[in-house]
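One chain follows as structure tokens, the form predicted on its own.
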Amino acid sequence: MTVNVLITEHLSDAAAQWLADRATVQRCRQDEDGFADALAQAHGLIVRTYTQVNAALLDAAPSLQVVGRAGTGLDNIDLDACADRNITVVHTPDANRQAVVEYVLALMLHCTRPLLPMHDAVDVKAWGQLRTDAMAPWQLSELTLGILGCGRIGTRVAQVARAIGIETLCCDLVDLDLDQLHGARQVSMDTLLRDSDIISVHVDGRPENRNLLGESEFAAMKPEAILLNTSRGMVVDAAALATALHANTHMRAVLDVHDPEPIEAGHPLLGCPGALLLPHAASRTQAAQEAMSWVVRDVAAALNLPVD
């Protein structure tokens, strides 16, 4: 029997093709001409971010035997909804942890160590005056760093932190221990608002965490509070921050997750002094892409495929 994959999103050329060797593989975005046609006749299905499995996609794939999600988080697909109709679920959850964490260390450095290159030659008093404007207020390690969620990526913050001398503070739903936290202290979200100088924001996609920092939040925090969110574009009420970047100008935002996505004319972060939207990138290292894209592997195991 031929055995039929449905690929909606990108792919690493090597896993696509490996996949290939093993099945009928077709490539269609689930806003394109065909992708219904695909979708009734395959048993394998591998998403990224924007393809949302849900019922309604699920009903119209009779022959889905497993869904395959090319990233860490499974916020869009309806796990239960598989669980119904005996589909399993793969993805890969430590696949992006080092780009993710990489990429705060830089956010966190751009913020407190901006660069001043320079383009043309200088006389002394010009010299001078790049020296003076490329002075930095502060340290890493005089700051106190705030993680809002210590799993895979958050821990692995702390542990980075750690090494640089940063004093650090965690929030999670869970109590962790001392080992998980590499020094880091666990406090509660009021804690961690009021005392943290950076708050790297960590948390899944669950319904209860939409909106999760808001206007009381914003207001508890520093007047020269610098926010990164590198985790969900839904947990924090943009119209909120707005608000308060405008209130308070000495504050920062650096957003790499949006809702929507992509950004929508009207959002109102855009021209918002103090924010800096990013292109969800976090994760867009080639050594990332690559392993998200190795899910073919158990998307093959689940369809009984060779895997050798």
The other form holds:
Amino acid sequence: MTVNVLITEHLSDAAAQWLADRATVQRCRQDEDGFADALAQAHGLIVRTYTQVNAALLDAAPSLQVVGRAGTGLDNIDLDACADRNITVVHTPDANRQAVVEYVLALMLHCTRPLLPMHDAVDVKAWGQLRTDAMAPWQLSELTLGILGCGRIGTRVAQVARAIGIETLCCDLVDLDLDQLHGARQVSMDTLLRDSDIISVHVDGRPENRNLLGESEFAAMKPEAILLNTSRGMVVDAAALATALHANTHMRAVLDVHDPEPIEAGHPLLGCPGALLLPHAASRTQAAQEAMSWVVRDVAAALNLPVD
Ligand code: MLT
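The structure above corresponds to the form predicted on its own; please provide the structure of the form predicted together with D-malate.
Entire complex below, previous chain first.
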């Protein structure tokens, strides 16, 4: 019997070829002609971030046995609807951890250390001005980092923070194992918001996390707080954040994720002072993209294809 696998978003060529050596692979985006026909024939479906695997999609895929998510979050997959239909779901929870953690470090440094490139020779006066402008008000080691959501990524951020000498607080739904926290202190959300200079968000995209950070949370933060969000856009109430940033010009927010993506005209944070909007790029390293793509192995295993 032919085994059909439909790939709807980017997957590395090597991983796609490996799968094509074992199954009939079709690549088609959800918004492209031919998607419905391919889905109707699919035994396996491989998605990344933007394909919504909901009950309606599953109803149009009567032969589907496995959904593979090349990435960490499963918020675009209706897990209950998959379970109801005996469809296995596999993903790559560790594949982009290092990439995201390095990105968070880059964002922290971006926010604290001005880099002033020189493209021409400069005179003594300009040289002096550049060195004045390059003065950082703080070293990271003078600041307190708050990690909101201390799972795989949050924990590794804590490890990196300890290596740099940053005092770190963390907050999670569950009691955390102190040995895993690399010196970070578990505190309540209120304490984390009140005491952190930099807040890095690493919660997942479960529906309860929608607008986890809103008006009262922004009001509770330090006036010069820096908010970093590399988790999911919907965790932050964008309108409330825009209001907070307009009211407090010392606060800053670096947002890699948005709701919706791509950002639409009229989004409240577009052009907002203190907001730096980035294109959901935290996991975009070649290594992480490649590692996420190898979800094909688990998809193949679920379809009883040879994996050696
Ligand atoms: C993830 O959940 O793993 C990331 O958001 C993946 C991505 O960047 O597409």
